[in-house]
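Below you'll find only one chain, the form predicted alone, shown as structure tokens.
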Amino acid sequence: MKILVTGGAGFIGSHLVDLLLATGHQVVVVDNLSTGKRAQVPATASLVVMDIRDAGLAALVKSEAPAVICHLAAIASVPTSVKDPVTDAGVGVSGSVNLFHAAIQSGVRKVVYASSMAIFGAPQYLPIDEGHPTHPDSPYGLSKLTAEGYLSLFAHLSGIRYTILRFANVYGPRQESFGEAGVVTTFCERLLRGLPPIVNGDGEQTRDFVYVQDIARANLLALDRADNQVLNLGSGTSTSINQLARLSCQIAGFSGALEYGPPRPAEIRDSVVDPRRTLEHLGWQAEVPFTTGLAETLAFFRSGVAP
């Protein structure tokens, strides 16, 4: 099957491309390389350097004629979205609408859209299920939620199928040290320089960390499952930043004390996913233990491979 992956040169997208190729699919990557890296796209995939806002996107989708589009292109940073909401909306909303419209015009069978738990804002209850009220507290979260709405509407109007996957805190090799789950990369980079992790606030804030290869596998399953479903993707396990820091030190062989800094402004205190509907509709659950994922991430950065 031919799959078009937007953002396929980036962190999560490149892992998905690797998995798609390994399972026998033909892959076309569309990425403007603003944060993605050409070196992360295998030679066996076709790379088109293009922004999803480009007027030529429709012609590209028509000429490539993919069966499914996996849409991961985004400005995946809450702070960046706050600083530059116009660009965030341009990519996250206008670019997504441009892509969805091109998919419909070209007869694409399905779109798998990478959304985010950021659409919920501060949780009203835990764990967070798909029916939790949506009150995004950043332009990034709002743009993700808006794109979800457009995709659902377009499916109603045109009959195109979709699966919306809302990612929790994804971590793993190739990740840059920004964003929510970028704390894993930041800790790894400091430990490999012999420095202690710096924990913001008291470190008791919690997150749901899920390994990038598990996320790639969910996208693979969604190619032909969970049609017209909106699903939360997470491990279902709550991990504090203190736990993350101590485990990272243990894996790295660092015996020094942790350092603490000021809390991050307006940071959500706790977040964890209810993964039950995802297991029911997609047949997916997180499989990589946190300790294993952290060890593999640290080994990646220790190897000196550029993220």
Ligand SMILES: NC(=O)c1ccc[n+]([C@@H]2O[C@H](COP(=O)([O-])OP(=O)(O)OC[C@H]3O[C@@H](n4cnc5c(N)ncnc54)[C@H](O)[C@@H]3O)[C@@H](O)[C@H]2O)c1
The other form holds:
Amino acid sequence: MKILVTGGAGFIGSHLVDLLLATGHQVVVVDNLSTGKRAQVPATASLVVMDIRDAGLAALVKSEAPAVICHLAAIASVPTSVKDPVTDAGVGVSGSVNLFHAAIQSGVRKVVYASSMAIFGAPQYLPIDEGHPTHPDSPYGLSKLTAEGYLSLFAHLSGIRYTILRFANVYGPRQESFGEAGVVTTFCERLLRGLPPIVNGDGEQTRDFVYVQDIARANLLALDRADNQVLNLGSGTSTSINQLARLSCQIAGFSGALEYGPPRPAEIRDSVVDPRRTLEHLGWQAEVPFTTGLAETLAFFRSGVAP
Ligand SMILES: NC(=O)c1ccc[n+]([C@@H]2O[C@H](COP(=O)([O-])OP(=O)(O)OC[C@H]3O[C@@H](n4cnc5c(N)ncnc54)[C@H](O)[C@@H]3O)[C@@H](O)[C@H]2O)c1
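Switch over from the form predicted alone to the form predicted in complex with this ligand, please.
Full assembly next; the chain just shown is listed first.
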């Protein structure tokens, strides 16, 4: 199948492109290389350097005529969205609408959209299921929720199919430290310089870390499953930042003490996904154990090889 991947030069997108190519798909990447890297796009995929807000996007989608679009392009940073909500909304909302509209005009069968657990804001209960109220507490989360709304509205109006996948904290090789779940990369980078991880606050805040190759596999499955479903994607396991820090030290062979810094303002205390609906509708659950994923991530940064 021919698949167009927006954001395919980025962290998650490039792992998805690798998997799509490995499973026999033809891949076109659309990326403006703002955070993505050309070197992360394999030569067997074609790369179009274009912004998803570009007026030429419709003509491109028409000429490429993909069966499915996996939409991952975004400014994937909560702090950046707070500093520059205009650009965040420009890419996350207007860019997404531009893409969805182009997909409908060109008869694309389906859009798989990379959303985020950030749409929920501070959880009212745990684990977070798909029925949990949505109260985003950042422009980034609101952009994601708004784009979700446009996609389901357009599906209703046009018949295009979609799957919305809301990722928890994705981690793995090629992640930059400024991303949504940059804490794993930040810890790895410090440990490889012989420095202890710096934990913000008391470190007892918890997150749901999910390995990037598991997330790529979920996108692959969604090409022809879970039509018109909105699904939360996480491991379903809650890990504290202290646990992450200690495990990272252990894998890196670092025996020094952890360092503690001030808590991050307005940080959510606990977050974990209820993965049951995704298992039922997509046949997906996280498979890579946290220790394995962490060891692979550390090995990637240790090798210093890009991509
Ligand atoms: N990393 C996470 O933990 C996480 C969690 C939830 C959701 N997500 C979502 O997954 C997707 C991928 O995130 P990532 O972590 O790989 O981030 P990333 O920054 O590595 O990837 C985003 C890609 O989009 C490209 N891009 C940005 N703006 C663009 C534009 N206007 N036009 C074309 N391309 C553009 C970038 O160059 C980059 O290659 C994003 O939509 C993000 O919101 C990520």
